[in-house]
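Only one chain comes next, encoded as structure tokens, the form predicted on its own.
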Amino acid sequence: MEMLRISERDIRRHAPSTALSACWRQWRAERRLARGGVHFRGTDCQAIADAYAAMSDQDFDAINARQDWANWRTIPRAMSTHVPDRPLRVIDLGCGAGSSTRVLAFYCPAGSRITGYELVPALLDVACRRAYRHRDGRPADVAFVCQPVTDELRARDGGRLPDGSVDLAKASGIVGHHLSAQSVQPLIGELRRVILPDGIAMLDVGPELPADVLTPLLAGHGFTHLGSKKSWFLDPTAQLIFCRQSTTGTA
């Protein structure tokens, strides 16, 4: 099977090159929001949802600036050589206002079907207004579902997402920052259910859920750790790449 290959040259050409300004913009926005009593870091899902709902579109873009900068580097690096070069069925977990979904739409093979999942309706409204295009300029097949990523995953039509119906599951900035070893368990179970054998999960790690905790949790549900990718070598976070084993003795 031919695998998707994305060169570093392509990644550098299309990725934003303003890391310093992105970090500065994020830092200023976080300080301004904190002074107003808006705190979005932590693992309390309702408190996080309330904080994001209190933000304007501009606030969220600002506090997500560094993550957006990183997504244009880590997502294609993690996808390259790990997913087939054919139309994929993709889920974008915790898609926020759609910035990571734009990266997936751009780099996934033409004809891929991408569904974003987000808890906060206001962010999803912004995501739905964005344009999503493939590298060749054609519109991408993108839709969204409003729900927590730790609930049973629903399809676009509102029904249960079918077993073994996903080639690639991706999360950026939610697993490692807003979930714990306990609260991530339902999500891992859903990934085990919906990802087809030999399918891929790309999950972020961070201060709340580091790699040395997340990796054995995935291994216990039949996922093999293939490696990790970073936006740059000093990035404290990373995108971990897992393959769902085709056969396993794990229930």
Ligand SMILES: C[S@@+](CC[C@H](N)C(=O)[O-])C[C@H]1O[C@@H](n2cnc3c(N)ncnc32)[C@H](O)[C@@H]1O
Given for the second form:
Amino acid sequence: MEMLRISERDIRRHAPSTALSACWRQWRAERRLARGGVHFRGTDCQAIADAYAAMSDQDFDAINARQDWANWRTIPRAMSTHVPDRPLRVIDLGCGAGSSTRVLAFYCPAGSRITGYELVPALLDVACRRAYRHRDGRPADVAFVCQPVTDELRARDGGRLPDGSVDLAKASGIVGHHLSAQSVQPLIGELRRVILPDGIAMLDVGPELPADVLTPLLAGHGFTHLGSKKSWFLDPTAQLIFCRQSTTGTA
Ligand SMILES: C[S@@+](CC[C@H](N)C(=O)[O-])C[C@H]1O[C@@H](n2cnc3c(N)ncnc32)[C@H](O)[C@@H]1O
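Output the structure of the form predicted in complex with the named molecule; the preceding block shows the form predicted on its own.
What follows is the entire complex, opening with the chain shown before.
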């Protein structure tokens, strides 16, 4: 099977180059929001939803600026050589205002179908207003579902997302920042259900859920760890890449 290949040259050409200003914007916005009592870090789902809902579009862009900078590097690196070069069915978990969805739309093979999942309706309103284009300039097939990713995953039409209907599940800035070893369990069960055998899950790790905790949880549900990718070598977070095994003796 032909695999998707994305060169480092292409990644560097399309990625934003302003890391320092992204970090500075994020730091200032986070400090201002904290002074106003808005704290979005943590794993309490309701508190997270309230905090993100209290932000303006500009606040969210600012606190997500470093994540957006990293996404344009980490996501294509993780996809390259790990997913087939054919139209893919993709889910973007915790897609926020759609900035990670834009990266997926840009790099997924033409004809792919990408569905973003997000907890906060106001962020999805922003995501729905954005344009999503493939590298060739054509519009990408993108739609969104408003729900917690820890619930049973729904399809675009509101029904249950069918078993074995996803080639690639991707999360950035959510699993490692907003889920715990306990709250991630239903999501892992859903990934096991909806991802096709030999399909790929690319999940972020971070302060709340580090790699040494997440990897055995995925292994226990029949996912093989293929490796990890970072935006740059000092990035404290990373995207772990897992392949859903075709057969397993696990629960
Ligand atoms: C740091 S933002 C990252 C957004 C986007 N993935 C990106 O990389 O630009 C984290 C997002 O995850 C969402 N989120 C957090 N917990 C969630 C949950 N349990 N279900 C769905 N979305 C969630 C937040 O509302 C927020 O939009």
